[in-house]
Each structure stands twice: as C-alpha cells, then as structure tokens.
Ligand code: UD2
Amino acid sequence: MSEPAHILVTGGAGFIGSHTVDALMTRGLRVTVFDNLSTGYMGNLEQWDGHPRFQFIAGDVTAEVTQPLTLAVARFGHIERIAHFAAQTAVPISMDDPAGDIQSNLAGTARILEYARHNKVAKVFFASSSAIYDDDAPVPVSETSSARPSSPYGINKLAAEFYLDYYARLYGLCSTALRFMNVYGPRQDPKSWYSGVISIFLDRAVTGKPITIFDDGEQTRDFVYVTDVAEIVTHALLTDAGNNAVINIGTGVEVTINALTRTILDLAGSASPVRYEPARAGDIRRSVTTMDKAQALLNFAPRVELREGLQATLAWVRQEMTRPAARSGSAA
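Please output the structure of this chain alone, in the form predicted in complex with the ligand.
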C-alpha cells in the first residue's frame, strides 16, 4: 500500500490553518506545518503533537523556504500539495507597513509558488480575501464584481491571485484561490485588536464587559464558520475542483452587527452594556457574497448556521477562560 500523501500547510498554527490541519489529519494524510508563530499558537496543534503523520517546522515565508523544507521532505517525502495560509492577516497593520505586507503576503506567496514549480507540487491552495473588492461594489459581491482593494492587504492578496494565474499559464501549476468573507469560530484570538468582531463580542459578553459597536450597527457582514471553511479548503486542495479558479467563500446570508450583538448577548445570557462609537475608518457598509460559483465549482453548501456556530464558539471562549495559559505558545 502506498504512503498517504504529504501536504504542507503554511501558517498551519493559525486560526483557519489549524482547522485545515485537523481536516487533513482526519482524512489520514501526512501533514507538515510550516509557521513562524508570529500570530499562530502551538496550542492550536496540541491535538497532533507526537502523531506519526504530523510534523511542525518553524520557518518563515519572508525568507528562503527550500532549505527548511528539505527537513520536511526528508521525513515525509515529496510534498504533493500545499495549503498556503502564512500571511500578515490584519488590514490596519498593512496600512501602517505596506512594504512589510508586500514581504509577508506577496513575496511570501511568490516563494511558495517558486518552491511548488521547482518541486513538482500538484496543487496549491491560496487564502485570498473579500478585501480585494471595491468598497462601493454593489452587494452581493460575485467574483466578477469590481476588484479595487482599499488596503495594501487587499492589493497584495489580489496581486498574489495574479501570480497564481501567471504560474498556471507559464508553468502549468495548478491552484485554487478562495476569497474568504468574515470567518469566525474557535481559535480566533479574542484578545487581539485585529481579531474578528465575533470573538471580541463573545469575550466581552462572557466577562460582562461593555460591547462597542462602531457606527449605527446596521452595517452588514457574511459570517462563515471556520470548520465549513476548512472543509472546502481541503476539498479544493485534494481534488481537481476549482482548478485555477478564484471563488468567494461565505454563506450568502447578510447579518447586521446589531442583530449579531443581540444573538450573542442572548446566547451568553449576558448583561454587557452596548455602546455606540463613530464608524471605524475604512469600514465597508455592506458585505455578503453570491454563492453561485462556490456551489457550481466546489459543490459548497455551508453546514453550520450562525446561531449554532456562535454557540460552539461561545463554548470554546468559556473553556479557554478556565485555562489561561492555553494561548501562550506564541513566539510573538
């Protein structure tokens, strides 16, 4: 019997990356995580510690990757496919340091693509973002909506998509880019300024601290649960589905921040006060995706509805509070 395929997950200690590692390990594959632990946590991978099909390699996509990856190949053999999540993930940081964002998000992706073409990798998955769209694009956004990023983060994600296309045309390298809407769920760091609204609000609801809604709360987002995202990434990575395509990943359900807040307070049984503050600079008003392309090319149908996903995330937030050292594995 042949050995299970060897998959590389860059940024595999992070929020979405670690859930993708779970999905790949559960399918019986061999997984190497390549991560610099700048925002990821070893605690996100503790369930695989010591597993014979799992290895962690400390490394950074802002530097040469071939040398550190020879260690991965020495143990698990040729890397067949790559899920590339390693990135600087905060839009505001990209605005403060555009050149740094180019290094992490664009040059980092180019290094992974160079590795893939020189080492005959069968397929690369790339984590793109709804941040590539024009803020003024009418909703729901589809993959043909105007791409006009309003941040260096979005510019570099879009440029990276062009690199995927270039590698496909010039070298026949196969890839799929998924443009994520607002992903939420367990392991999204509630303490970070740059974290998602759901993890921040759940943390505040549980601790009884005030919740701050920017603007009037009638702005909308499309919230997709992280295990649904990890499953569709795994499907695109391991099959020919979505080959050389860019596809939006959300739910198609548009939710206001006010409605979200009510549900969170209700689920948590919380009396946290709610305050309103002026709109955050650069915030978009409405965001939701069409589902047509994801359905047609990936047969994607999200399984976890918002209330259910919030409940699961709430349980995780409560559990994390009982073990305060859990998120201390970061080198950042």
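Instead of the form predicted in complex with the ligand shown above, give the structure for the form predicted on its own, please.
Just this one chain is shown here; partners and other molecules are left out.
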C-alpha cells in the first residue's frame, strides 16, 4: 500500500489498549480509537493528540457502531484491521450485573464482528482472558485446559471466542484471540474498580495505607508486563501469525500474592501494614500458563521480568501523584 494501513482500536483509551495504540503509531500506521470513555483516560492518549495519523471517536460497542465509524473511514480510509479491547473487565461487577456484562463483552464483540464482516476487515484481534479456565484445572494451564469460568466475565469472554470461530467458519473472517494472564504496568488506574492487584498495592505502598489481601495470600498469578502484551498484540494483528487461533499470553512464572506484596513493599521502602480478608467469590486460586503455543505461533518471549516491571510501574505511580489533573476522562 502507498499509505499506512488504517487500524481501529476499540477501548483504545484504556490500559492495554492505549499501549497498543503507542505500538501501532510508532510503526507509522493510521489509528482510530473508538471508546465510550467509561473506564480509561484521554490522558493515556495525550502523546498523540493532534497527530495527523491519529483520531479519537467517541462511541460505544454496546450501541450501533457503523454510523460513528463512517467518520473514521471518511478521514483515514477503509479500516483494514481491528484490535478489540472494549469491555467490562471487573469480575465483581460482572457478578453483580450479569446482563450488563453480556451487553459489554458478548453483544459488543458481536457488533464489532458484524462490522468487520460487512466491511471486509482483514483481521480482528480479540482480548480474551485467563478467567475462562476452570479453577480446578491443573496448572500451568494450556489452551486445551478445561474451560469452566467462575464468573459471568469469564463466561462471556469464552462465548466471544466461540463467536470468533463461528465468523471464521461461516464468513472467512480472520481473527486471533489472546487469553491474557494478569497484565500490569503504567496507566493501570489504582483507584478504579477495574484495576489490577499490582497497581492497587503499589498505590497503597507509596501512600503508606494498609494493603488488603483476600484469602491467605498463597493464591498465585502469572504477571505479564503491558508493553510485552502490546507488542505481541501488534504482531498478531498486523501479520498472519496466530490466524484463527486462541493463545495464552503470560510469562509462565507463578507468583504468590504474598511474595508479590513483599517485593512491592521492598521496592517502595514502605511500612504499609498487610491485612487479610476472606476470599472473594469468582477469584481463582492458581493461575499460570504454559508458553508453548505462544512461542510456537507468535514467537513470543516476554522481555520484562517482574521486578523490573514493578520498578517501572512504581516510578509511574509516583509521577502520577505529582500531577493529579493529568488523567482526565475515562475509557472502555
């Protein structure tokens, strides 16, 4: 093509979405972010404000998407590929409002797939989740492990994967679904319902507030740094790698919440007290992935080790505390 490709990123003002926008923009692509500003921030995209290859369009995947996206096409031309992040990402919210989660995570995905089918989009990337796995599945989990989600959030992510398969079989729509383990890094808002454990614990360690651990702290997670995730999303989206596949993305390293907490307190030089409360419904006990499929299909090997990633995220948390007005607006 004589001009850079046009990529649509739904939920692109959010945590992982905005890092993916960075990766796409640095590759010289034209990028449209489509977002309802419900859980992320326009501040996440401020580095691209006014850039000739970037545009933001306010919109919601739970509503009709074709009309607002005509504005994107009018400026940047045909949308060739879509990175679909827009979602409701809080497990507790999904349990309180299962119907609402269906609208955001399943119906919203179906609308994006319908748009892609009718407008000859070459490929769709879908942000799936390790929440689809059975809590009793042996660990490390692989893509063939038992899928029996313990929350509506996980159920709808799994159902959306079946929709991707359906559109591939019936309409030839190419896609890749990546099941993320626990993604962390800068721009993960510690004050949000949707925040991950690392951003919350770092915020509390820096401010000296108590850190609350649900359950006994020996539950485990596989923490993967956000720039590693954004790079592999971009690779899967822009190439034929992982076509019509579902692939786990993590590090293959199992870390207990107690060990994570000790590292965070050490890095922050914090004396925050640690408190324990009962386990929360919907939380899985152990989570870590095999890396075989990610390495074979995507040549994926995470670059950022946990301590290094925590140090970078800690620096961002401290920086954000010095400029509270910077993060205005919120995103899907």
